[in-house]
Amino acid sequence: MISPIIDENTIERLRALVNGVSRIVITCHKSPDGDALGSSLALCHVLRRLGKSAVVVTPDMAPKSLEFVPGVRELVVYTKNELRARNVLNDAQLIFCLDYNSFKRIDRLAELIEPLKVKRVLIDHHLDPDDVFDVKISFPEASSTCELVFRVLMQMGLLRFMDRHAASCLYVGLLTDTGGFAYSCDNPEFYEILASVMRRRFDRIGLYNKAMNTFSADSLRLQGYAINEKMQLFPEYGAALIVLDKEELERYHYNRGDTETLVNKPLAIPEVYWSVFMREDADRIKISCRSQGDFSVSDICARYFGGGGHLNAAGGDFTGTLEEAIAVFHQVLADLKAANTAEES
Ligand code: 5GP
Ligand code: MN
């Protein structure tokens, strides 16, 4: 049995809101991943089948590696078409906010949404959502926002509108946000949801391969180089660090998404329980962290890198040079050592 974990009053409010409008905009976080796109597009497909005019607006482009997700071509991308994004948002009667907990995660899209008078519905699994949403469906213990969209549809009695396309989108988020059903999926209900999604009979193996095991030659070579020549291990701290600078990224013709799963790789080493990846982008240093067990990389990212996320998967945007970001990493190690010494004495 899949339990109705969302409060009935919340579902009732949401039903009234959806029934009362025809133009709905769905938004997700910048640098959208499989869960952000999967959940937004799944909801969009269902709302359209319900007869609504629904559009997904993203702060920036989806990576090439996710072009296969059904509906990606119809996204309204703020950085590509600001005017269109502005128009559909100004026209919206209801806004869904999926897979993010704060307007900081949607970049300049926030400036368009904040002044609007329409209701905002949050569906998300990140810790501590900001107080800017009218309806809050926030479950940090959920595997993914796709799981939550499924639960919302189930409790609203809308699962019959989940077609093959919507199911494919949900599958992508359930798959990618759990690292291929590896973590954040200990709840048996996760597999009941997966089973229900699977009944829509899409090309599961094709989607699995595209989402989990498709890389360009350049991307594979870049990952090989990063592991072979750039991975630093800090055994005393159970830590690994990989740093890629602009020149290295250019050398391998870096495209967005090319280093998506790189940060996980050092966790294959039994002695490593947390891993940090730093990438020098045009205007910032992108930080990605992963961990195993109860070591919280979300705390590390929030405290040191102005970011956040989940216990075992977090990230941040660091404004400063690569050298400064690396110095912060060494500060983290020093602070961990000091905290350990204090605990022992
Ligand atoms: P990734 O390392 O895949 O970019 O991100 C992993 C997780 O960390 C995301 O699901 C998101 O929860 C969180 N995250 C990544 N970047 C940021 C950021 O800049 N700010 C915050 N608050 N969270 C982030
Ligand atoms: Mn997610």
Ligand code: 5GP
Given for the second form:
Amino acid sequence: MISPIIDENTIERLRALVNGVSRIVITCHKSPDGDALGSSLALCHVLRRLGKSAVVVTPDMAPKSLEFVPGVRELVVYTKNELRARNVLNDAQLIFCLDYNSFKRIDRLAELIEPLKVKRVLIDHHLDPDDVFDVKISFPEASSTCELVFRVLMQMGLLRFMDRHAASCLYVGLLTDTGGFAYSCDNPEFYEILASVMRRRFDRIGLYNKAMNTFSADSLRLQGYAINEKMQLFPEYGAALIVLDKEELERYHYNRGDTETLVNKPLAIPEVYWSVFMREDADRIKISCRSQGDFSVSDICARYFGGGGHLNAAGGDFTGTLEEAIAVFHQVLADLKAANTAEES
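Same protein, different state: after the form predicted in complex with the ligand, show the form predicted on its own.
Left out here are the partners and the other molecules; the chain alone remains.
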């Protein structure tokens, strides 16, 4: 049985908001991943079947690796069509904010949303949401925002409107945000939700292969180079580090999404139980961390890299240089060593 974890008063308030409007906009974070796109597009499919005029507006383009998700081609992309995004948002009667906890994560889209006098509904699984939402559905312990969208639909009695297209979107988010069901999915209810989604009879194997096993030749070459040439191991700490700078990314014709699963690769080594990947972007260093067991990379990302996430999957954005980010990683190792020494003494 899937528990109704969302407060019933919150569900009733959300039901009244949805029933009272016809034009709804759904937004997600910058550089949308499988969970952001999956949850947004699934909700959009359901709202349209309810008779609503629903549109998904994203801060920037979805990665090419996720172009197979049903509805991606209908996205209104701010960086591609600013005027249309502005018009759609200005016409909105209700805005859903999916898979982000702060307007900082939607880049310049925040400039359009913040002044609007419409209700904002948060559905998210990241820690410490800002106090800018009228309705908050925030459960950091959830596997994904797709799981929370499913729970919202369930408690609102709307699962009958979840067709195979919406189910496909939810499946992609459930799949990718757990690393192929490898982490953040210990709750048995996760698999009950997954089973309910799969009953819509979409092409599960096809979606799995597209989401997890499909790479461009350049992406495979980049990952091979990263593992062979750039992976550093720190056996004393059970750690691994991979760093790619802008020149290396350009050399392999990097496209967003090409390194999505790279941080997981070192965890295949028995001696490694946490892994860090640093990617140099134009204006920041993107930090991705994964771990196994009870080692919390969320704590590391929150303390050292201005981010956070979940026990075994977290990330952050570092605003210094790549060399400074690497120095911070070595500071993490030094602090772990000091903490272990203190415990032993």
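What we label the rigid core is the largest C-alpha set whose atoms superpose within 1.5 Å from one form to the other. Numbering follows the first chain given and starts at 1. These numbers were taken from a predicted model, which means no experiment stands behind them.
K.L.:
Could you check whether K230 sits in the same rigid part as Y208 when the chain is split into two bodies between the two forms?
P.N.:
No, the two residues fall in separate rigid parts.
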